[in-house]
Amino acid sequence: MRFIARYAKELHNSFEIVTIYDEKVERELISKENPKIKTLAKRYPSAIWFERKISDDLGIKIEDAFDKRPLVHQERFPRDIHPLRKDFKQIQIQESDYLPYKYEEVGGDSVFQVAVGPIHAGIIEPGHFQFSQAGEEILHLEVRHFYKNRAIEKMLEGKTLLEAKPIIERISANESIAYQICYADIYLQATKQKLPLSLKKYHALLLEIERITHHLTDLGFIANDAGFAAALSFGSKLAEDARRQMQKLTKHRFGFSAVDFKNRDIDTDSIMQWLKSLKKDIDFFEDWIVDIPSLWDRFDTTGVLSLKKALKYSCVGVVARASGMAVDRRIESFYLEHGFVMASELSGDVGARFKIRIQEIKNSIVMIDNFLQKSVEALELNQLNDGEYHSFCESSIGELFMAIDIKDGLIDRFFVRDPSFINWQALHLMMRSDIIADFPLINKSCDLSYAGNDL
């Protein structure tokens, strides 16, 4: 059973605990008199940072963790609030004194940290990484993050999906489509209706896109770790070609409003003459990148992830289809019916991650040949019912979770688990016999998104 996602909230009388898996959702209703839980860290290692999350966002108290250090809440952070109770209303806290975060450092002789960020050389989101060091070698990496917490969870509480609507979709840009259409389907549940096909191909069209730029950007930027540039200008200038096939189609570059529930009229041939160039181009990039016998000196066996460590972390996405694990939210009828086929590699290393992208964008341009279509098919929306509602939906990055309850038409809880949260926690076992100038290239290989980890 593969762990998904834990959270909690406040009822009228006791917090409620959701546990979500693939198979299952776990709900167990805890009192409010000096609340706590029992890890599942022990099984499932990354339940811990949505446990710390739960301690902090609500006084719940995890009993028997081995790690009780607050997450989100940092070193300024004012003790002893927890925002995500319903009576807590401010919308400006001060800074209180300066409480050290205790990180987990490896000891010993002549072993020394390192510690890198919040603020990053590149044109990068912030985070920190703390490193043990002997040597070149890495002992140990601490991913500490949530600098650029905002309160999504909060902010969003009280309104109507409406007025959801763009906050959920600036929550991780480099993911707006698929967050969009985890929202769509929340909505179309609690209006219990369902998506005509020709809307469910619109959507699936833009997500492709959204990967494709997504991928690119990736393809260059790895390969630019290495010390390979030429394949930054030319992976850099094909994603500004795929993210203005999105501005043409959408009106932005990054589909921000883009799904919704009808049906454009779109300009077919224009982007089947973009896919045609893509594909000449994408392999031409394969064959000129995988000739390269430097670059795969540093892309093999670095930054390995084995199957066994993927699984046990319950990872998703790209990492984990690199590690061979067989998890992406398009193995069902709709996309196997338009072509998809998911990509795989066993080795698990930057190499491999690689290799994924490559395959997913070629898979990308089949599927979204097959998505074209002439439609104006709209859908006119009933009203909305209250009630929890949960979708999942494979992002750029990986499988990314959505739990909405309503309640008198207003959202009483969201939720959203994005792939990132997960595969950040399995980051430093991908360090183990590697040196520290190979971290920007391994964090890279895995292009995790911070904005949408730390909400």
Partner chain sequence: MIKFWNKRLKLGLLTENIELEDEIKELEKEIKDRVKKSFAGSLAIRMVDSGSCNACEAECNALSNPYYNLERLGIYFVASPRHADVMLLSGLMSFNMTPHVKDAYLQIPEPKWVITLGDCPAMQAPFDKTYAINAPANNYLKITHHISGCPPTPLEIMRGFLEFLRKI
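Could you output the structure for the form predicted alone, given that the previous block was the form predicted in complex with its partner chain?
What follows is just the one chain, with no partners and no other molecules.
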């Protein structure tokens, strides 16, 4: 049974702990007087971040946990404030005394620590990486994020679904379409409606364009981090072409406000011409890259994540499929009928994750061609019904999970688990026996989101 997420919500007289697995949902009510739960992390290691977040957000103690450090609360965050409690209404908080964060470190003769971040020499968001080193060899890595917590879960409390949409679709711009599809699915569940086939195909088409865009970007940057800058230029050019297609279709390069229930006409000729050109370019790119032995000397056997460890850490997306896990939310009848074939590799290294991205671009081209239609029919939405709703979508990074509770027509609890929240926790497993110079290469091969992680 695969672990997916764990979160808590405050009820009138108790807290409810919700644990999501691929086969079932478990719920546990606990007292508000002395709130505590038992850890799942001994069986599912990736549960530990969820549990530390629950502790920070709501003040619920985690019994028997191997790690009880704050997660989203930084060093000066008051330890007695829990922002997701219903009675927390403060706009500003008073900083507390500085409480040092105790990093996981390997000790011993000639072992030293290397701190990378949270500010980086590039246009990326803040994240900290603490290395224990023996010379160039990485002995251990601890990933620490949450420097840019935007309080999105709290922000959405009390909003209507329509008011929440502009915020939800901007949580992580490189997965905007995926977030919008989860949102739209929850809206349909709440109105007890189904999506017409033409709309479903249009939304799926947008999702595959988003996937292509980010896989192309990653292919260029992965090769660049191995010293082959020409691939970055080529990949960036193709990614820009994909962004322009998204803008033609949706009026926005990231597809903001693109997933809706309106009718529209589609310029299929323009898309078909782009697909034809992209197919030729990606075939050339693959032949070109495969024939560079020095590049594959860097890719192969670097950043290995075994199938056993990928399963243990409940990995998703390209990271999981490159290690042999058959995890993809598109394994269902609609996608299979429109040409979906799951990409898979076994070696679990940078090379495997690189190959997966090429395979998925080629398959996305096939699916987009099958999704194409001249027009899309509109859907008139019914009245919303209160309830608890869950949705999944396979973003370019992996399985996205979203939960929204609606009470009196307003959002009572919003929770989302970005695929990065899972995969960041497995990153340290890929570093052992590699050298620190390989860190950017391994990290980029996973293409994890900071924004989707730091709500």
